[in-house]
Every structure is written in structure tokens, then in C-alpha cells.
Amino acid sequence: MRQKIFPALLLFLLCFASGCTQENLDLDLDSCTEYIMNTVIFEDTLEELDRDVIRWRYNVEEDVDARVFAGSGATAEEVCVMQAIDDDSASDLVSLLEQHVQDQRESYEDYQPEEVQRIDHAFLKRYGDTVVLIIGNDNGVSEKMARYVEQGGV
């Protein structure tokens, strides 16, 4: 038994201390909003949100850097990247926008239920202190971001 655990011990160890993990990379933010923007397939136009109405939108505080992209209402697509200032603060905006997904899920139920799916469907990861959270019906988003994180984060 001891055999096979100090193995396994030893390849966490490795890859903990390598940073292999993509919670330990931090994005920069300009360059993985556009990588988004740029690659993932959206039906609707998304616009930029201004300063105040992603505060207000999001809830978030105002020492955290973000740019988000909004469609017009008629789809729930949206891109947002979002950057903490440290550990703790990347946390809460996880839970902000986990809190944000289950709000629209809400707001959409009745107003455009088609919509639902999308949202249930959506990709939202932290990567050290950038989170990233993407609302659409492109299945390949993963496997975008994962190339995305595997090329740097640039």
C-alpha cells in the first residue's frame, strides 16, 4: 500500500510546485477577452458593457478590473472577464457569478424559456485571480479555453 500512495504523493507534489494547475494561472485580462470574442461562436451581437453598469449589474466592488459583452436581451449570450485583486476577492466574484447564472436562469424561465439551456450550459472558471464566465450555444467553449490557458493565457 505504501508502495503505490508515496508514487502518487510525489506526482501531486511535482505538479502542485510546477503550477500545472489552470486555478494557478492568471490571465491577462485584455488578451483573453479578446481570444473569446474572437473565437467563440455567438448567434447574438454582444456590445460592451460600461464601468458602472457592470458594477451595478454584477454587484462587484470597484477595485475589480472586468470587461464584459452583452447581447440585446432576446438571447442570455454574454462574455465576462472578470480579475480580482487577490485570492479571496476572485472567490466572491466566483460566487457573484454563480449567483449571476442562477438570476438570468430565473429572469429567462418565463420571459424566453429556449434560453434556459444556454445558461444551464454555462462555462464559468477561475483562473487564479481572472474569472471567466461565457453564456452560449458554442459546445467547443472548453476546448477553446483549454487551448487558450495551454498557449499562456496570451
Contents of the next structure:
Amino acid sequence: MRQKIFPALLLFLLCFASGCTQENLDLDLDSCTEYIMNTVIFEDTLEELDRDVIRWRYNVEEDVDARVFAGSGATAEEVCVMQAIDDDSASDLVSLLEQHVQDQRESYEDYQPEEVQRIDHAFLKRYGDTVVLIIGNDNGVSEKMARYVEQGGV
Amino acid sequence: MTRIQKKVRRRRKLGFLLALTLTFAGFFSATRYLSQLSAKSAGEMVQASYTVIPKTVLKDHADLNENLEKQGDFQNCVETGAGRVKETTETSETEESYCFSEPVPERTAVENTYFDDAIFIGNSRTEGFALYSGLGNIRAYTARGASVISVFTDPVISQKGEKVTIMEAVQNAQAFSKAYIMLGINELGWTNYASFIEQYGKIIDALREIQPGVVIYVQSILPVTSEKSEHDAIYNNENIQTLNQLLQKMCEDKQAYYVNVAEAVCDENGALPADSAFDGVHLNRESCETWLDYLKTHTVEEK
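Given the form predicted alone, state the structure of the form predicted in complex with the partner chain.
Time for the whole complex; same chain goes first.
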């Protein structure tokens, strides 16, 4: 019995440590973004960014497919759903977006300190090769995303 | 001494005096010629240059106006087919050079490709412009809260894994031939606007050093909404207007192109319409597109 539990536990720990609790999921970019925009509460008016602008803003590779909605600068709110072509690229995307969140935090720290709290509660999660970043005005983002996955949004 | 010796001596004296006279005459003629030449060159230089506002400390806008009136050279712009140009008073000819004291006039719109070799320097508003204007080829060096000082001092741009200042990032940038600057809203609370203008001038100087021959467009500071303006002792349209007037005059001094983009996004009261900005300051997509359209129709060259 112990021989069976041990590998299972190890696998669970490995999965947990990598931050990829839903490795095999594949989100549909458009429906996921639409769901987020319709259910998550935002204070600012977010506008969809063009592909070239996304590349400039996030410095992502051309093969990354992405949907991004961002505010005008009044708030730090944004929605970013990016899909990489493989596992390694997805890991890179996570690092890149972690850095982006950190950069946003630094840039708002002196400019609009009240935005820092919002940034500190950023939702950043990887679903398969897709990475989702949400900075909003909603404490229930995690639950809403979990519901989306449960409802078969993948 | 014999009579012959006396005669020789007298002739020598006369010869010496003659030589001396000729030498002096030659010297004076040469001096006169050179001074005429020098005066002519200086005159030509005056005609070819624009009025330079003396770098006195400008306490406020009134001082600046006074200086310009003393120069008496702020009004000699005439309309031609190619836009407003400066007319010299010393000659009857109209000098075909740009009138930097005036905002860039409207002309046929350029394509988006015009901005392929342009860079944009600014604060969060320019960042919003980069996100929303639809200019896919934009090269923007921006930071929230950026000021005319912080562009030289604060490492805010990520480049090759390290943070550099906006001006360092510009220096590392690929060649560019146009630079658009919009700074000033974060400096509205400064007590000394002369320092703002002086520091702004340093950005222009630095850009010219980095990229000699660069066409520099100084954009006017965009207004805020009436609501924001009426309830804010610093971030209000009165202060913005004051800085814009100083910027326009700085452009004449530095021979940079003043683009009065504020007129494109303001209402009849000179304020940003309430529905143009969520917080009264940062422009929405529609206004950023209007901003871009204005830039496209207010250029000084076609390519």
C-alpha cells in the first residue's frame, strides 16, 4: 500500500511545486477572455490591445497567441491570456508575466500607491500551455476561474 | 660731411618715411576690409538664425513674453503655400525657413509608416497612446510619473535583462529620425516652471547629440477634464495652459516643432470631455485615435 501512495504523493508534490495544478488543460483563448471580461469586476474601462502592441508591451515571441485587455493608465487593471506553443515556452511566459507584474508594481508604487494592493492580488495561473493574468477589482477571481474550468470552459 | 653725403642721407630719410607710410596704409586697408567681411558674415548669420531668448531666469510666463517683445521678432511669420515661414526684416525676400514660434500647421495626412523611424518619449499618457492609438510600429519610451528629470535619472525601461533610464534606452535604440515628446503633467506642481523649461531643453539637446539632425516634435500637454480641473489645485487646465505657452516659446528658442495636439482632444472650454478619460487624465481609445490622427495631419515633412 505504502509503495503505491509514495509515487502518487511525489507526483502530486512535483505538480504542486511547479505551480501547474492543471497541466493537461487547454483553454480556448477567445472564450476564456470573454468569460473573464464578463464575470470579473473591473473599475477601469479595459480595451483590447492589438497584436503588435502586445508584443511591444510584453516582449513576447511572435508564436505566442494572446488576448489582452488593458486600462488607459488610470489603473493597473488588465486581463492577459497567452498561449505558448509548448511546455517550455509556457514556463517562459509565466516568468515573463511574473516580471511584468513586478514591473507594474514598481511603476505604480510612487505614482499611484493605491494600485499596489490591486497588483499584489494579481491572479496568475498556468493552464496547460495557456497562462492567465488578471489584475482587477475583484476578490473572487480564483473562484470564478475555477468555476470556468469546472463548467468545461476548457 | 660732404654735400653728396647729406643728399644721400636725406634721400634715405624720405625713402624710410615713404615705406612707413605705405606700410600703415596697407595695414589700415586690410583691417578695414576684414572688418567689413566680418560684419557681412555676422549679418548673414543673423538673417539665417532665429531669435534666441536670452537664457535669463524666467520667473513666470510674463517674463518670457517681455523678453520676446524686447527681441521684437516674434511676429514676423507669414503664410505661404508651404505653411508659415519667417519673414526677415532686413531684406525684402521671404526667408524660406520654418517659423518655430508657431504650432505646426495642418497638412495632408501622412501614412502610419511615417512613424516607422520615430520614437515617442513620455509619461503614462504616452503609454496609453502607445496601447490605444493603433500605431503598431510604435517605439515608445515611457514611464508612469515620468518627468523632464526622471527621464535622465530613473531606470524604468527593461533592456536586455537590466533596467535603464528612458534617455539611455533612447541612446541604445536603433537609429531614428523623428522624436515626439510629451512631458509636463507630472511637473504641474513645480514651483519654478523656468526649471521645467530648462530641463526640457536638455532633453532636446540630448536627443540632438544622440541623433544629429533628428526632427523634434514637442507636443502640447493635453488638458484634463473640467471636473478634474475644477477640483485640483495643481492638475488643472490653467496650469497646463501656462506650461504649454512656455513650451511653445521654448520651441522657438530650441528650434523644435511645437505640435498643439491638445486642440485635437479638448472641448469648447479647452478641457478634456468627461467621457474621454476614466480618471479625467488618461485618455480612452477613441481620444488616442484622435490624437494619432492629429499627429498624422501635423507634420513638417512627408516621409
